[in-house]
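In structure tokens, one chain follows: the form predicted together with its partner chain.
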Amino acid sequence: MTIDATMVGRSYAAAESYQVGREKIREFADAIGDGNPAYRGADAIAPPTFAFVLGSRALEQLLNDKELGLRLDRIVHGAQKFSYIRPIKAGDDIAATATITAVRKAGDVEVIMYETALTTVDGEPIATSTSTISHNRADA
């Protein structure tokens, strides 16, 4: 099992859409210590980095790809970027699809870039997330 350039372009859709709840948004805001009132109440929007949580459903599929053979406990997050079209809101039903955009190998370390598209289940674009992760295949 290894990673190579032929895997660029592989896409992984989250198995199920993510139904955003206002209590989940509040829980997340509390966990990042952010008391901003925008993240609370009936019209709550989600903190910006909550977008990563929605994308993680698609990342899970990528991690499940046996041909890649990645392990979560060997992954370190290298870089992350978000482009927002509009904030995620309580009540949104969000679909996530992750696509591998680049791979690079340096010995036992594999650097993988992937882009995650977040849209509502009706197809309205919400945000794009670009992630770089390093995976270390070596046993310590």
Partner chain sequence: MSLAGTELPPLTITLRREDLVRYAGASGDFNPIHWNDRMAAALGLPGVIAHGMLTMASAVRVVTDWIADPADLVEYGVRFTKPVVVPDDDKGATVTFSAKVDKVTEGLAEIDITALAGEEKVLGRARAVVRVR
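Having displayed the form predicted together with its partner chain, please output the structure of the form predicted on its own.
Only a single chain is listed, so you will not see partners or other molecules.
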């Protein structure tokens, strides 16, 4: 199946919420080489790109939608930006939902734009990520 405009609006919730721990924040900061003290300690906040870790759980659901027929080996991740209402912090329990916002086709390449909303499990908005992926359906 190819991607078309009827798929705009489909939403994919992460299977589980993510309990943000200060050690996970520190490990992420270390992995990206950022020694900012705000990313350490009992009141740690997460680096801005930590939101991808949380949103990737919803993206996984989108990528596994059999009706979309996407193959991971044919996907290129394009643009991504984050908009924050407040920082992600240790102790947050975050839910993620990805929603397809636009699609277009250019030959064998399908371009899918999606937005991932991050909220606490109580519904407090935290951040939004806007992303683009390209999927090539050309025969291998």
